[in-house]
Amino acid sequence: MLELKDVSLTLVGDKGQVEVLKEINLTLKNKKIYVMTGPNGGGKSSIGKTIMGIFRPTAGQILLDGMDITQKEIYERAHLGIGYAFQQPPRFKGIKVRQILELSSGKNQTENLCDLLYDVGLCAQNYLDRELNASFSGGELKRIEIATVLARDLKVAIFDEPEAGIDLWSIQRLTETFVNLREKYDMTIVIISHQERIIKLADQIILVAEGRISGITSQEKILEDIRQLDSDCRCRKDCIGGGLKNAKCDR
């Protein structure tokens, strides 16, 4: 179980101090899939990075199975079983796909590595012995990074927009992988996403806006709200009124 208690985060930017997160309270249980969604810039990724230790909270506590990890470094949290897949994966040079998967999983059996790549929609024959360099597309790098996260025996896995840059077939493969992970391991899965197929996986939806948890709801409720928003908004996506039925468009 992962708990966030009154977690706040203030970062220093170009315009001085900015309060990014405000008194976040969450309890995330094992063997559950949570999808975190909401407006861009609302704080979703900041919550994930605070759990991972990339950001250090300015107030509050983070507990993993009752242990206070608020002040622990990223590597310490990784050893405790927390993993994070970035929205924009880092690029590597001089290392092969096989090597980075072996480092992540601690195994060098080709069959296991093939399964990891298959789960994210990549053919091992085409990728295992390729060097990770500028020849990889953003989508390919994203899938390989997700495979490295899946390779670890984690308690908490955080995926920041895993669908970014990935084709629909691979999204379907990823959704199946998330379901299999939940069934096989006592793992908490947190997915930051706006994608409907991902939302449909959720045991609970966490709504984040303006640095706060604005609500916790079911996938059925949020999907109904999305459908209602589409039907009410006259130009669907570009309404300055945020999709309200009588809003005037800016064009």
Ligand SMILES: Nc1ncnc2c1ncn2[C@@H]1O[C@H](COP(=O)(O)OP(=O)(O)OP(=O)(O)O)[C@@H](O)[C@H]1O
Given for the second form:
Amino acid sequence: MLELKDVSLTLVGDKGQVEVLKEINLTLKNKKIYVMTGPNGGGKSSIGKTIMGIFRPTAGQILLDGMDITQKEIYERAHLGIGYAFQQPPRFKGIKVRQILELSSGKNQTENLCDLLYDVGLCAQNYLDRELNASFSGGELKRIEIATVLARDLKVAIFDEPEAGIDLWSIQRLTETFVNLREKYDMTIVIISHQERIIKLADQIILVAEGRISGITSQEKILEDIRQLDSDCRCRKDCIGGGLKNAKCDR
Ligand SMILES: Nc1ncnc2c1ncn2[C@@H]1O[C@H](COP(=O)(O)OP(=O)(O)OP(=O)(O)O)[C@@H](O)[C@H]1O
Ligand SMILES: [Mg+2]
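With the form predicted on its own in hand, show me what the form predicted together with the named molecule looks like.
Following is the full complex, with the preceding chain placed first.
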């Protein structure tokens, strides 16, 4: 179980100090899929990075199975079983796909590596011995990044917008992978996402806006809210006749 207690985060940006997270309280249980969603810039990736130790909270505590890990370094948290797949994966040079997967998993069995790539919708024989360089497409890189997190034996796995730039066929494969992870392992899975397909996997939805948890809800409730918004937006049709002033829809 992972707990965030009154976690705040202030970062220094171009325009001075920014209060990115404000008193975040969260309890994330094992064997559950949490989908974190909300407006752009709300603080979702920052929560993920704070859990991973990439950002250190300005105030508050992070507990993993009751142990205070607030002051632990990234590598220590990685050792304890926390993993984070970046929204925008870094590009490595001079390393083969096989090597980065071996590095992540600590194993070198090709059989396992093939399964890992299959789980993210990649055909292993086309990739294992290819060097990770600029020739990789954004979606390919993203899937390899996810595979490096899947390779590990984790307690808490965070996937930051795993669907971004990924084709529909691979998303289907990926959603099955997430469900299998929940069924097979005692893992807490956090997926940051804006996608209905991913929201439908959630045991619980965490809404993040303006650096706060603005709600914890069910997938049924959030999908209903989105449908409601869509029906409000039908008013756009009226705009052609000059009905813009009365339109409830501001999108
Ligand atoms: N390193 C940083 N320095 C300063 N400000 C930052 C830094 N990283 C993020 N921020 C700011 O913190 C806020 C939250 O950013 P974050 O990336 O967590 O949002 P998000 O919810 O993941 O958004 P998106 O849906 O667009 O990915 C934004 O206003 C962003 O500009
Ligand atoms: Mg983000």
